[in-house]
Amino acid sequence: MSLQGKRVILCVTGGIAAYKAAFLVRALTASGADVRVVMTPSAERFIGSQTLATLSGHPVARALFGDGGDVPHVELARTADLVVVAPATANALAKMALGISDDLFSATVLTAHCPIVVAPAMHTEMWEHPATRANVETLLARGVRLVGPASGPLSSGDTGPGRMSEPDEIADVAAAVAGAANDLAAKQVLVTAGGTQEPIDPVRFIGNRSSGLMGIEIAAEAARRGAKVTLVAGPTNVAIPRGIDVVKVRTAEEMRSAVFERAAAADVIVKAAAVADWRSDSHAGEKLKKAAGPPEIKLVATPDILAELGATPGARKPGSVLVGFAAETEPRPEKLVELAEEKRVTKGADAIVANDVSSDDSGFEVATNRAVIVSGGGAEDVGLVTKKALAAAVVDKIVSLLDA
Ligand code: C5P
């Protein structure tokens, strides 16, 4: 992977280890970057800022405001592939986690809309304070990709986390991040999510515990990374980023016509809604009186769209590829990935995503999943990671089904 065409935009903020900054820079420009880099006033301390001028071969930015009106942050972050943040105080991860926006660095961050690469570096206690945990909680949630920091020996003599990473990995790192934010470009990605509704009467209905969070993260990891994308989604509260074009649906019903209209189109289909597998048969027109007892409810099958999908070869996108989910009460990997490639065949999918729903924290509701990824080329473990996460390794083994 290489960094040629790519402009990035360095952020230098100001810890001792902004002198490597010298040598990120070369790294990044021997990687084909055309590189512009930022400073904060603090950074200046660290490192000249006529160093990191001439070996970019640009002028540092470091005024919010510039001369003539213009608006520099603005300009910066908008023609960025790529921002690296390095070295990132404690101030800096801070500043990015709340959204504060007072100087030139903290701007550009807060404009850009490009992947967003930073190497921490700090003493161990401000690293492994709360505060600071909390923060990169938050960064790493909003999919931004963390380089170390790595132990060894710190500024203030000890020893410990909170070095900063070599600039050569720092380096790899932001050519692995841009070269990824492009590889499902021009292609068209129909993503599902979030569980259905199959309505009893008007207040009614028959549900399931689906947040829609797992769908709408690979929705968003599929956008990122360059492709068109359309989520189709049952009832959810999880946000659901700019850019991706969201078709709402109720019922296993809708969700099956709003999927069949659009999937000739797609080169790629993630099945990862949890769609009702029964509705009632008949559904009240007006709301079922509590004084009139248990309502009988007689339950008949929905439409298994993935299942149509993968037996209708007429209804995709030749070369396409289908991908199901299956949630699992089982813990044991060994066991998923069985009842993944049993549910892989019968369903004709190319890969399938069995995640365990049986502990509390992979599953409904909550930021994190154990999952195995099962294809005819075999099994991957991915184990227990976050939704994003599994979104990244999801879309990482599309790409190389599309590839194959
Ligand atoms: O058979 P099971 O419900 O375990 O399969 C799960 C997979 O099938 C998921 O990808 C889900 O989106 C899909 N599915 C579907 N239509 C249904 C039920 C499940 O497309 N009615």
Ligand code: C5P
Second form
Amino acid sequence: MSLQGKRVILCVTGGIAAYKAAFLVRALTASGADVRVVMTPSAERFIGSQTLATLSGHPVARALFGDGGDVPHVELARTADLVVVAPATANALAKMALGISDDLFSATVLTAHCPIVVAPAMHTEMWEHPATRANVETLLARGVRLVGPASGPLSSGDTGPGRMSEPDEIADVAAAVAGAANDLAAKQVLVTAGGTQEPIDPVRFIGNRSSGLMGIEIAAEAARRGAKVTLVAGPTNVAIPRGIDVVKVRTAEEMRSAVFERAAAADVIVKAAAVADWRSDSHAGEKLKKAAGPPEIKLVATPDILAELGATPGARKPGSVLVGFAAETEPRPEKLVELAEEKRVTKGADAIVANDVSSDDSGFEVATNRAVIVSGGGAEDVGLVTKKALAAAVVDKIVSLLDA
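Rather than the form predicted in complex with this ligand that you just supplied, could I have the structure of the form predicted on its own?
Below you will find a single chain and nothing else.
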């Protein structure tokens, strides 16, 4: 992959691995990037700013405050296609995780809304410390891409995990991340999210525990990759990122209508909503009184939107990709794959994401999922990951299906 025409902000923080920044600048520029370097004062104790200025062709940015009316960190962040932090010290990771912005590096990273690649470098004890591990998990959950660290010789004659990855590897990951940021450009993506509420009376309904987070993460990931995204969302308290068109619905029938109104124009449809499978055949216009005793409720099936999309001629755009989700109480990955493949075939979908909802750390109302992704080309066991990470894996699969 190439970085041709991309503006990359390289943030160099203060560790011995800062000397590798010179080789990283050369690798990034060789890939076509326009590199602007930000250095912390500590970084300058390991490598001179003039070296990086000469290699990048631009003055190195060091000061949080400029002489004029410009705001350096805002100008840097707004024009960036990608931010790379290499080396990223334990202190740098902590600042990024906590949102501290007391120097040009941390203020620039906090302002940036582009993808961020981080290459940690520190002693093994620092890398393995619970505080650092927690900071890394926080950054990963926000979508930061980690490169390394590798295991090998460290300063002071030590050996172990904490060595910064080599510049060519970092540049390759940077190119892949920057490329992925536009791999859904000009595509129309339709995503459903959340549960539905099927009324029994004005205050009671049949529903489920879905928060909508998984579908919203997929919508956000597709938007980050350049797609125009429409989200059909059932009731949810999860914040929806800006730039996504939102259609709010409550019942399965409302969701079906909203989806079919838009399906024919969509290049990708992702049915991540947990639609209630049944509804009452009628619902009371007034609140049912408890004193009157339990009401008799006859359940009827709600529409199977995924199956309809897969089976109805003309409902979808030719060449579009249809992805469904399946919530299962099945912890065994091999069995999850079987269930997903069965559903993929019967529903007429291009791919099914099956996730286990039988444990406390996966499924509804938590930030992680244990899932498999099954398509005609085979199965991928994603394992237990954040919903943000699963969204990235699902969108990767969608891109490959579109390419095919």
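If you superpose the two forms and keep the largest set of C-alpha atoms that fall within 1.5 Å, you have the rigid core. Numbering follows the first chain given and starts at 1. This structure is a prediction, so every number in the text was calculated from the model and none was measured.
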| message | Relative to the superposed rigid core, does Val385 relocate between these two forms - that is, does its Cα move 2 Å or more? | response | yes
Superposing on the rigid core, is the Cα displacement of Phe46 between these two forms 2 Å or more?
no
Return yes or no for Leu55: a CA shift of at least 2 Å between these two forms, with the rigid core superposed?
no
